[in-house]
Amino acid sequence: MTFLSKAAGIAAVSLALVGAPALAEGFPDRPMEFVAGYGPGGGHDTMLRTMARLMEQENIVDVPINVVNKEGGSSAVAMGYLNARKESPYYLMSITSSHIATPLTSNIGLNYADFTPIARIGIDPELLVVNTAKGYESLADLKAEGRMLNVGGTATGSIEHIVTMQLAEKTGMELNFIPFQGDGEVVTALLSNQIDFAITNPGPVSDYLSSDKFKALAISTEERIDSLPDVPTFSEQGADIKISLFRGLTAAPGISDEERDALIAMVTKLFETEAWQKEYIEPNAVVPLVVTGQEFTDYLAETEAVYRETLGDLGMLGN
């Protein structure tokens, strides 16, 4: 997956929003729930709480929005929770790679196609991050340790796990991937040196990078990015790893096309605001490549095919 420049990403948002359906009259007319499949303080939680706050602030909705954390099972608990809300358009769940990977690696009886895809918000890269106190300056320094290294990330079969496995394959490093329930737990583990390094996206660690508590040694983009110009790519350091995380929203199964379109209109109206760009997209280094509805459904199908092949090669398919 190619990581585009910030300018290209903003242009993509503008194109995606052209012709977006008008906000349905009177929707929503009762409180909504935004469902995070991971714990407080992580990427899912941060995104949804920012959305809820800005939707109220920008007068996009005039009903309460409650953010609920349904952590467990690498988003399986949240998927089950949303599935139980069939035919109701008043629930939105944040999704990333685990929405694809968890059904492939575990027999949970659900997959992405059981839900109603609403929008991909954008993509962001994966970083290899260390605790600055350890003194590592490059990928070569980690390799020189000559021992098994413990790696933190979210969820077995997640994009962080896939990057870790690719790193082991391409460098010969012995890596032990430790799955956590959310980005917040990964950050805590790295701060306390429970792990040697983390694979994560920029959002959860941006403050720690700015304060020099953490240092990013590699990024999974084809080229360096403007927001992190001093971070070399994996490829620059001899490991050809180019894969990025998607961030999106899905709704409950069985809602009508009209209800789906109303939800698309609601979120795309938010994506048009300057506040969304300034308070979520930019601080979290997300490239806002928005796709909605059927286009997002097609994207998820293509992504599922890639994950199925990769996880199959790793012997991780659960079905």
Given for the second form:
Amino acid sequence: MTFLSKAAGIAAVSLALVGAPALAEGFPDRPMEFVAGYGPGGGHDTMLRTMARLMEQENIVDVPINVVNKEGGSSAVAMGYLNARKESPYYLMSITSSHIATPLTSNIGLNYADFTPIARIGIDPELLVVNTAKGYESLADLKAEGRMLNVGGTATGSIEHIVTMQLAEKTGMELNFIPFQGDGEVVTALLSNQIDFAITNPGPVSDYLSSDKFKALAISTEERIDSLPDVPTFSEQGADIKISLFRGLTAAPGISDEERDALIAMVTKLFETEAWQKEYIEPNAVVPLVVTGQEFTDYLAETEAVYRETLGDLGMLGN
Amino acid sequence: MDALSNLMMGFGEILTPFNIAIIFAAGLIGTVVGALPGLGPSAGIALMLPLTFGMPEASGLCLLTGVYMGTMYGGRITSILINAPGDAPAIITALEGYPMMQQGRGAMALGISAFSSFIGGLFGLLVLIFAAPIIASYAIYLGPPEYFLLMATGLGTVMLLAGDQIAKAFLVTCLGVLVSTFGSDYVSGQIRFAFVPELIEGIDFVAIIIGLYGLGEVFYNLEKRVKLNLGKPGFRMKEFIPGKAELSEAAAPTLRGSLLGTLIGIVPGAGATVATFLDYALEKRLSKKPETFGTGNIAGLAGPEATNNAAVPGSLIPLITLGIPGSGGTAIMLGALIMFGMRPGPLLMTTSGDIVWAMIAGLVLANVFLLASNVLLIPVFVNLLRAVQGNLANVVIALCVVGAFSLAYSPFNIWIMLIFGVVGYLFKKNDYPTGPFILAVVLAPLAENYFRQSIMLGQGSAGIFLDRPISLTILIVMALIVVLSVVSQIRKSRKMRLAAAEGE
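Can you give me the structure for the form predicted together with the partner chain, which would complement the form predicted alone we have just seen?
Below is the entire complex, every chain and molecule, led by the chain shown above.
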């Protein structure tokens, strides 16, 4: 028995050693799945589908890539889905701040450290967007309404929710946050004036901004950004809010270091292409600050600390 | 006629041998995918997505919409033949189609449903072609309060599906609501009843459907040693092409179903499944012989089948005019549009109008192909079933297991399906209706979420349901229906008492 299991162990180790260099070359050797924790048409979905298309187009992978939407539970559903695929390197999940916030606000028994962080793609600012028909021009106009305003965003405990609560705290406005399932629903609600304003990333509303159906009144970056030069920051308008969403990728729990490195190599190759800059980074107003592997894990740990404090202040920490 | 000239332009684009071949193939693939239990429109479109890379945009989109339409035709085949709905919108089809099959009228059920599918699809397409932008601009004014009332109406149809077993129906409805609460709740992010991590996602209702209907039926038939009445082998047209009598019985329900399917398909967030349940309830209400529902009623088959096909073009309307997907299938289409480098949103028709019109023309063509192929293939399907009849139980079990596995490519759903197979068997053996159960599983979570969003929008006040004109109208209509049915019940019982009194 002992001999056999030892032999098996040695065989496994040598297989792993032999397999290692080949891995990066031949990886992925079977179809991959990209997992989006939010509904189609939203930030996660658009990003993963663009990634899948460009990876094919730029010959970075030669296997089919399927994008699946596992929406719900402020990304808890997708985390559960990926967690069920332990040790399989063929899954990449897009993550944003909810990947950190949801485990803090709800007791889901999983957190970022259970997975295998791969890379941060960049930073995605939050916009305060109103329907142009309402005629609001600035934060002051919203405050002048003098009633409780309905705010749309995705998911409880999301960064949109935190921005909303900070805005209420810093300006004294009465705000009522309503979680919608996916950016598509938020856009619909704003289009039909069911909410007074939305907190959202630029991606899902860019077409509406350029056709003047929506107007962005504030952005959550430190300074104005090049792609939206006319949108003032929150700080300019006296509300000191500087939280942006990070966009990143994580893989299933328990994959080997070789597999992790192969995934990092795969996505890094994509991020260096011109097509990626042109077709994802620019249209979505993402600030491309890439970090990978351990560095990304450290970043997630820091982010978690910040969230723990903010959510604690807002009385939103779960047990 | 701006729309017509655009459509002609679209036809000009797609009438090439390559595109015609693509559309034809898409219809066939969609039919097969739809027929397999577990694989529905979302899965079909997702499977085809990689094939479209590298195709011209119009061809790629025609492939996807053709598959989408095809799955709606395909879903009815397994519903009717083996009582295993291929996907959620085909559940109702099984309720009426499978009894027809058991009576040896399976080929006719396939024929009638193919025709009503065609009319439903055509009707939806006409609305899409001529009225898309106008309708979409109104559809967005429906919000969580209206969705909630729509779902509540859907849940109300439980009583119509129940027949004369109100107590049993109520019990299984509660059970369905309980099953639907498993998993994470997106309004609060809380996880409910997740005993194993897989349950964080909740229970996939397609696995429940496959178990409840497909497997449950197999267990029941094994015990009863039921033999399907397949009639004599034959390929005669009159067995499956509906005659005058069938057509006149199916015509009005088909038209009503087409209208309802298109309307509900347009509303983002409602979808084809709710539409089929509402239409079934409507037909039962309007029927002169409501007691024949559940035993192979043609109106109950034709109406919902038209509904689910009409919902396909319906759900494309908000997608191409606003960039908002109204169903699982269109959600993947949205991704496809993005991948083709188009920007779905209010500007799509202006920036990529030519491609969108080519896609619409492709759908018109696909619908015609699908009618032809589905009618001509009926003898093949029926005789295929005849060939495997001796081993039908094995074939159905295999299809169910593969279907459940393919939902998330994990064995977890096979267990779910097995459990609900046993539940389905027990239901059937003890004469509990399955319709109310599955209806509750599908609609209860939607109703719950929309209700909570409504209350939040109302800032804690339920007055929001009365403040909004559309929701108020729906409420008034609901109240009228309740009052009218109570009044008619009272009248009926009074008449019966009078008759009884006279008899004495």
